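Encoded as structure tokens, the following chain is the form predicted on its own, with no partner shown.
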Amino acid sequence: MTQRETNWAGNHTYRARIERVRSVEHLQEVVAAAPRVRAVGSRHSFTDLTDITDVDDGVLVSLVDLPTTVDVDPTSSTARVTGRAAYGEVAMRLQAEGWALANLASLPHISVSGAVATGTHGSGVENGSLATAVASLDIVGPDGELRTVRRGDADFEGSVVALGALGVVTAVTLDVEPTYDVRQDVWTGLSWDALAADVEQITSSAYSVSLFTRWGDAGIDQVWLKSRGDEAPTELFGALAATTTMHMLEGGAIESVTAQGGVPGPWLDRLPHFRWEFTPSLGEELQSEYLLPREHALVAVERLRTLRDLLGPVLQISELRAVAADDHWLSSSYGHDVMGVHFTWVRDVERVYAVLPAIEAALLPLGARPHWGKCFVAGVDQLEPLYPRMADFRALRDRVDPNRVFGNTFLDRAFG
């Protein structure tokens, strides 16, 4: 009987049966026997990306029961992470051994393999998406065979951000570095004029920079600066330094956010926005994000400001973050340094999807690419011009999974 389980946001109920595999060998057996397979990960996708809705005998596999190990190789400065590990868990194990990742997303509760597969990112003008830290992947293919794809292999750049279309990832090897400290400072009341005059300096003013806004006349409500070491700006273009801990959402529980106030601490306790031990955010939500070439950031801001009356009734907060370019074919930052425009919505599917066409009409002509794991309405006709290596990915998928064992309706909409 089909289990009625949902994603993290609670807006999608999985249709297919969920099989909790006990070992990699068990996973190989399940994949080899099933006509259609997808992996559910930590369930932080906001759509049917990981579901199977077009066949009755498909199987969703969960790796939650597989043991998680984090094996550091000091010689190569890499760590092999197995299972359905979340970034917060991996970060704690690395820190205990004196190692660190170069960057983290705002939420440490997401799985390493799922975040990498969807091009998820943190922030920083010189920091690439989380996929740029990947040195190799272990993948169970459609025949149940386990293979490893390594940096430098011909298929590597097409296999890392692959939306689960090429197989089920059982291990990820990540670049690591010696542990370091980060301080987090919050500023309030940055005007639109200041942003327009100094956007490059503002987004480069710390190792990681996040700008939070509701698109009103007041401008940027909060700027979160995460600086490596003790150095941080003493002035921010007319913004005011926060004197108390801030949550980006009005009324949000401040105990759930990472430490602020300029006190240095370990990287894993500052780079995310939310603490590992707390359930984040203000409550039920949906999310969307669009990443566009950084040179168009101010045009995007002006276009979105004209939509504020449309967005306001369903918007909790927006966040602007810079991400460095990478070479992964389906990455939202492929070939371009980008600015990500993130939307945290109320959890109202009908009303949120009603405003997405206007956002996409404003941003897609600027080269904006939607985040694969979040809410968007663009189909293959709109997406294909945005991804120069889309045809190469299709060819790779045809070769690796010609029978579409890992296919689903979402991938049909995205790739045709």
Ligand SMILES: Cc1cc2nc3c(=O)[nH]c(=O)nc-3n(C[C@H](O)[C@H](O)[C@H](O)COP(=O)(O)OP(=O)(O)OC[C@H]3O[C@@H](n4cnc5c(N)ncnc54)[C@H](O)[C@@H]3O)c2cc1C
The other form holds:
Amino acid sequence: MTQRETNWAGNHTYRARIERVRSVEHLQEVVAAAPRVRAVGSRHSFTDLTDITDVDDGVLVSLVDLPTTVDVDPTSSTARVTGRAAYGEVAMRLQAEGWALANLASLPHISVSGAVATGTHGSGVENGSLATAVASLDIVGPDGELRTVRRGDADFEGSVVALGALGVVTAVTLDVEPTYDVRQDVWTGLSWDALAADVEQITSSAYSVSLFTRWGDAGIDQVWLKSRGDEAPTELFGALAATTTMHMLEGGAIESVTAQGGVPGPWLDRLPHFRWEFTPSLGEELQSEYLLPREHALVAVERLRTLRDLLGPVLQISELRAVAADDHWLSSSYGHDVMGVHFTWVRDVERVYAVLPAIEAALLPLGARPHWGKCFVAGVDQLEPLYPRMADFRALRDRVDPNRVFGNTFLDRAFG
Ligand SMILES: Cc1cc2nc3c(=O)[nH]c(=O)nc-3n(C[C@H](O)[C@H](O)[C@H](O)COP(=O)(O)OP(=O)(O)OC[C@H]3O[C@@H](n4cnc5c(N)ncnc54)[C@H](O)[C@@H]3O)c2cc1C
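Please supply the corresponding structure for the form predicted in complex with this ligand (the preceding block corresponds to the form predicted on its own).
Every chain and every other molecule in the complex is listed next, the one we just looked at coming first.
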């Protein structure tokens, strides 16, 4: 079955045809036969990252028709899940068996393979990106052979956050832990002065912390605290406890956000911002995000505040989140505890791309790495100094995929 479609945001129409494979064996045949092939996940990335735009015979393989399986191994505290599975579905199945993941992104609809391939993350000073939960990957390589890469293997740290450049992931083994409860409390009106005085305490004040702002004089408009168990801060540096359920976007659908108000409930119903049952956000949006060493977070905030008149007309909301360091070569938190500075934009490609150079001029010199799945303009010359293991990734790619079966123009721009 073939179809020509767009990404989730609707700003990119895939040029290559999409083939929905019927089985892993079928996938292996398609990969072995296609001169150029890439995997498409749940389509939540915002650029041509996934697509093949430079040749006419490229194929995007979708695993959406393969049944989702989630097999827990209690002995190793891991669960093997099929690659196209959405986190929301994985989470429900784990919860039904008394298990949990350590963290989730804001949206549960994102595919596991697509998320880990781009270094997708949630929040929490001690929580690594979602890639850090990966214990092994089953990958179909350019010859159609299925192989497994495990934590501890020499290639592992180059293979998880790999942007689909090394093959098509059919299954991911994730670390799991016994299920737990989370309560979510929202605070409003945290001043810039309070943030500057206590940024570490504020970002450490719960298991997962999100700070939402439009960079105006009011400071941080909303703070979302997700605390494990039923204990949460009773004071937050002069901010006020919200008395009703809040959406981070003015006018956003309240019914789309996960339960707030400090009522404890299962991890999967509180860690994401958005509920599995609802379409998130206001629909029309683009996103960018830059992750920089945490010690530069306040400098980044100061620089972005000076850009607020430029950003304001295209910005819906910004979100600051802490992510712990990891060892994945292309991860935006490789080697550093980072602060992610996220931008939800209006869906206007031209106007959004017009403001990105100013943001990158402000943040890249601080060591900020762009989120691979979101909008950015930096090319290989800017990216190379930000990734100490980029040469190792290139060498791995040369060995695994010398003929660039999984190549595309996005990867050419990023890696040369
Ligand atoms: C509403 C919304 C909320 C978001 N929230 C967050 C957030 O909280 N935190 C965050 O960090 N990011 C967030 N993102 C970004 C998102 O997580 C990334 O763009 C992620 O890559 C999406 O995965 P996907 O499968 O949907 O993407 P796709 O565009 O389908 O794929 C992205 C990349 O993954 C590769 N890929 C997909 N499937 C496979 C596979 N089976 N094998 C090998 N490679 C594969 C593709 O080839 C491509 O390179 C959000 C995006 C949206 C739209």
